[in-house]
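Next up: just one chain, as structure tokens, the form predicted on its own.
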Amino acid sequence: MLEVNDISVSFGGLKALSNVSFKIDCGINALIGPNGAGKTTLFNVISGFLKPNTGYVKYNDFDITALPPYEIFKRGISRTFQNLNLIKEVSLKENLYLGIIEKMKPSLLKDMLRTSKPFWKNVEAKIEEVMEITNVSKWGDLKPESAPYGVLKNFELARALISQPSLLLLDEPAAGLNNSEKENLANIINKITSMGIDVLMVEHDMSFVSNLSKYVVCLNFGCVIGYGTYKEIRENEDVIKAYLGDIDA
């Protein structure tokens, strides 16, 4: 379970988050709201890239608020980012090594000489597995500049998945995708959750959210203005006024 309690974040005189609290248990959940609502700021707090001014975050009843990102990563929380961060000089498959080496930590000498055969055999197997899960196996030998944007988004997801997280934070996973790519992504996310991995995603595409999410949290101006099922959120007057528009639309 992820528990966010009374989280506030200020940047100078600007309050980005104000007393944000909610809990998510399992399955697929979404964090929605207008641009500037504080969604990515909250993701940065949960993943340890930003420390809050007040409040705490617990994961599986353990307080992770003060932990650095690599420690939160070790505890089973992995994430993607809005902007793709793939290394253009190496192949897409080689990019996936970054998602696993830090967590498994072979000795530096064996890493450099690639003499730890069981380790690298295991790594190769995991890479092949996540490429199959995310439907990108045929693209692995290409460099990022040679692959379509939708494929690159799936490789970003694969890199987060390869560390075998128990909670996956997806920052706008459907942004920039066409309808076919969104359908493919939805199938991948459902496949991931069937493996016992929970998902919290920031997303603007309400059709995508409504078809996937168990619960939805809505932020506006750094505050929670709605929490519940998509149906409950869609009927919430505060959410309609701030974000979703006319309830009959």
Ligand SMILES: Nc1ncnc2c1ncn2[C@@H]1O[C@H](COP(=O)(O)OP(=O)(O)O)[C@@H](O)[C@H]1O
Second form
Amino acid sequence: MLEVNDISVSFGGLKALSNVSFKIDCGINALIGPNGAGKTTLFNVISGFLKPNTGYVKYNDFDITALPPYEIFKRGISRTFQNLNLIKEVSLKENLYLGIIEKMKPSLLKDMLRTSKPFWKNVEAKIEEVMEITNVSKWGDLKPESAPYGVLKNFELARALISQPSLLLLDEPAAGLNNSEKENLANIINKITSMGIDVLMVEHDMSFVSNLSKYVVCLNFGCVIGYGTYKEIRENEDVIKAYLGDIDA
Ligand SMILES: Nc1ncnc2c1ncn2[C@@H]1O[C@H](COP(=O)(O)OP(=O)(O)O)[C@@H](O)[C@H]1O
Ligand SMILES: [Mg+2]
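Instead of the form predicted on its own shown above, give the structure for the form predicted together with the named molecule, please.
Expanding to the full complex; the earlier chain stays at the top.
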């Protein structure tokens, strides 16, 4: 269970998050709200990239607020980024290897690179498995520039899955995808959830959100203005005014 309690973040004079609190349990949950509402900032706090000015984040009752990103990652929280983070000089599969290295504690890196063959055999098997789950097995040898955008997004997801997370944070997973890619992604997210991985996603596509999510949290100007099932959120006056009013749902 993820508990976000009284989180505030300021960037100079700008209050990006103001006393944000909510809890999410298992399954698929969504974080919605207009651009600039603070959604990515909140992901950065949960995943340890940014330290809040007030409040705490607990995961399975353990306070993770002060931990560095790789410690939070070790505790089972993995994420994707709003902008693709793939390195263009190497193949997509090699990007998955780099993803593993990048998440290691810096002081362990040297030892890991010298580490024994069985370790890397194990990594290889894991990489094959996550490529299979995300339907990208046949694209592994291509460089990012040679693959469609939807495939690149799935590689981002594959990379986040390698560590066998228990909670996956997805920042705008459906952005830029066409309808069939979105359908493919929804199937993958459902598959991941049935494997016991919980999901919190930031997403603007409301039919995507309503089809998948158990609970929805809505942020506006850094404040939580609504929380509940999609149906409840859809009827929430503040949410309609701030965000959903002009969306045909
Ligand atoms: N590193 C930063 N430095 C200064 N301002 C930032 C930084 N990151 C985000 N912001 C600002 O904080 C607000 C929230 O941004 P963000 O969390 O990216 O919103 P969202 O993901 O909901 O679109 C915006 O006004 C944004 O410009
Ligand atoms: Mg964002």
